[in-house]
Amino acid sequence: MSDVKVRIDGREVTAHEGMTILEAARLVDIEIPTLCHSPDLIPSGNCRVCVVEIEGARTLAGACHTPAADGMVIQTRSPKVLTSRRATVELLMAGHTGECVTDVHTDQCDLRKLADHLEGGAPRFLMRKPRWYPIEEANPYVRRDMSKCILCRKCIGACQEIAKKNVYGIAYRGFASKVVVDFDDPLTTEVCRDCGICIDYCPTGALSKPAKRGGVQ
């Protein structure tokens, strides 16, 4: 396997052919934020938080799925990149209708951490009809609060690629899009027993372990 040389934030980086920009940046401890990405899952580029600016390119590129090519000159924190990231996070926060302010677990929300890191204020985008769903607590293995979901699809990837169970999918379109079970049914399947992989990958707390009831968690 041959190497490629790229310049990231002024630093020359030697990466293996086939590596993504995100992987190349991490070789030299340049941190590019992500929400939908995990090294265990196939890159999807859904959240657009990891965008970077490539010299000569017309648009910003998703670092998690764009291969590093020899001679690339990349900026991870240019004004254009930071403006785009802040706008993306604002949009995600505007549609993320979980009660973050009063939630005792808000410090575990990756979206909230990213918003604080980018020094973003309250979202400027007002939703006419906030995305809100009742909390699903009937399943003894997974508690679902889909009002906190940001449609990153990590739960889908983890369930399909790691657990090999294919419980989740995406339904509806546009702002109405939702991660669903079957035909948007409650999560009642026993296939989730003693699994919890989707919970581990959820960045916002939309999926969590239920409180103990009757000796079952």
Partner chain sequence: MNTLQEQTLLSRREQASLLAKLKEAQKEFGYVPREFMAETARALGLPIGAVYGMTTFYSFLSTRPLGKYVIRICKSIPCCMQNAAMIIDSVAAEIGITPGQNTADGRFSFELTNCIGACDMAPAMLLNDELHGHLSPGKIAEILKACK
Given for the second form:
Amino acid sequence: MSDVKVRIDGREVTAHEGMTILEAARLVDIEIPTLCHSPDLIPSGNCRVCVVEIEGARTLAGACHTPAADGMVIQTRSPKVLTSRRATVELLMAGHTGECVTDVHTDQCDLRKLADHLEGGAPRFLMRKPRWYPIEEANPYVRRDMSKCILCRKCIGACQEIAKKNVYGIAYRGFASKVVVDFDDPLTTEVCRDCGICIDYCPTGALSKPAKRGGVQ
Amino acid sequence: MPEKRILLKNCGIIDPRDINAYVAHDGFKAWEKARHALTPDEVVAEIDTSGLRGRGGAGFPCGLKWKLARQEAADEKFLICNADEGEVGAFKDRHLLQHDPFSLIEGIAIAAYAIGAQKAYIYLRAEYHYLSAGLKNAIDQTRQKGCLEELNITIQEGAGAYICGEESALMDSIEGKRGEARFRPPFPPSQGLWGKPTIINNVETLANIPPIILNGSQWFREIGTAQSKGTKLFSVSGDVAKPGVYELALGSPLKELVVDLAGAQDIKMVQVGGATGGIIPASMITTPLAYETVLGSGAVTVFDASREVLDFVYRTMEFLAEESCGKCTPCREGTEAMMEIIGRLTTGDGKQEDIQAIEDLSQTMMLSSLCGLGQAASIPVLDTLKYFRNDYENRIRQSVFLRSLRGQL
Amino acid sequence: MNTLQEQTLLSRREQASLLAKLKEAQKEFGYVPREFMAETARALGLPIGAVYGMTTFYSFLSTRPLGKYVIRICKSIPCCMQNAAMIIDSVAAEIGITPGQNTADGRFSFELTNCIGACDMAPAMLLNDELHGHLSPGKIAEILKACK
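Could you switch over to the form predicted together with its partner chain, since the one displayed so far is the form predicted alone?
Full assembly next; the chain just shown is listed first.
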């Protein structure tokens, strides 16, 4: 495999061909935030939090799926990048309904951590009707609180690619999109028995171990 | 400059159900020429030299696209004709499919030969199901004539989703999935349908191929402007006396199309390019229609002085929010947040901060969305803000006044 | 492309038939029944959720039964400008239901749709697969009367 040379935030980086910008940046400890990305899963590129500026490009590029190409000049913290990333996170926050402040799962929420980190000011955006779904606790292994879901689809990927179980699908479209089980049914033991791997990949606590029966919180 | 009928030359003249009528009007001569006098590389070079650019909206150089797919070594390559004309105000592809399907089939045959595709799909929107019988008939007759010996053409019908006109979503739809945008790279000419090299061309782009091959790229280059060669079909609707499909040399002034040909009067603004198209106010009505200025898919909607800008913006954003595939955050959440603001503005509940919020949101959607829908969704909003800012500000002032009457300031 | 991606892409070739299958069901039953989705998912080795996801993504597929005649009035801008609202009202008056509903006898479903590419004939509608343009209240009455 040949090497590619890129410049990230002013630093020369030698990456392997086929590496993404995200991977190349990590070689020199430049951290680019992500929500929908996991090194274990096929990239989806849906959250748009990892966007970076590539010199000469019309739009920003997702670092988690764009291959580093020889000669690329990349900015991971330019004003354009930070403004856009902040607004994207704000939009995700605005799409929720729920008690993020008092909820016990809040400390698990990567979105909230990211929002705090990006220091957005007063909320600028509202949704006509933020998402609200009843909490699903029928399954002893996975508790679903879909109001917290940011549609990153990592649960779908983990279930499909790692557990090889195919429990989840994505349904509806646009703002109404939702990660569903079967015909948008509650998650029961009929379809999902025990692995709970999706919980490890959920960035917001939409999926969690049930407090009573799931053991250690 | 009057209309220049190259693409429309057969429309309404010949019987679209009869291949013999098409053949009698130079039909399949370009195909014969390509097959017998030119190598695939020469066909690609000819299209490249002609300067033909995509007619679906994005305007990517057609020859370059073909060249990229041609040079890929693969056991399988695909050609897709994008007949998912979902752009609001667009019906020029419908017109071609209805009145001259053979020109499209000939264009497909030449394109497949040039890039080395053995299989072609025509992705036809569900709303145009009534055109599929005529199209199938044209394919069958062409095959019987012996012009499709090495190519298998399938008509693949959509099921009601504007986003499937976006090329990556279109491919997902053919693969039997939800029509969602894919990230790029990889680009379709290297990894498209099922990961194989794929060319996706709009109906009108493919209909341009036979005349270019037949008359030569130099002939084509003489029509149009520096960056915009050839003619373009425009579908004109809205406040005009004669809505319909018109063909003009690229670079023709907008005024000629909407006033001289379509008979518009008392114009307030014109949207060029469909739901995500740019806005041209009446004061700029002589703007040339070209890739350098404003063009898109050639959908042209005329609004007269009686129309409200914010009603238009609301309906447009509602359309985009309903048709967003929902995969990426800026488009899925952004169109919804935009609806919240514009909805309030139209119902008289605007706030001072709204314009700033619209501008901030637009910027992010444009820069970070995964595909053209989200990237272009804010164009009509930003353009109307640019030319009709007063309409927004007045609404906000009225809102503030109304609130003060209600004692809710 | 990594091997995993390659495999996923290859294994999905047969999935290409999914949309056509769902459309056939829609045509035959007037909607896509759950049993049909479950069966199709099994046959293609897909999660039921993925098939349900397909059905709910495309607006010409429905998970609830539609009437024998589906009226789809275009509500996009060019039709709006030619008074589509009046056509919507006259359909409502004619068959006594509002958009999103079916008539009790199962004859009609009434839907609003985005641009159907008939802006030169605005206001326009699709009646099942058939296009009707230059609509007026009189014409609506006539067209709907012919629907037996």
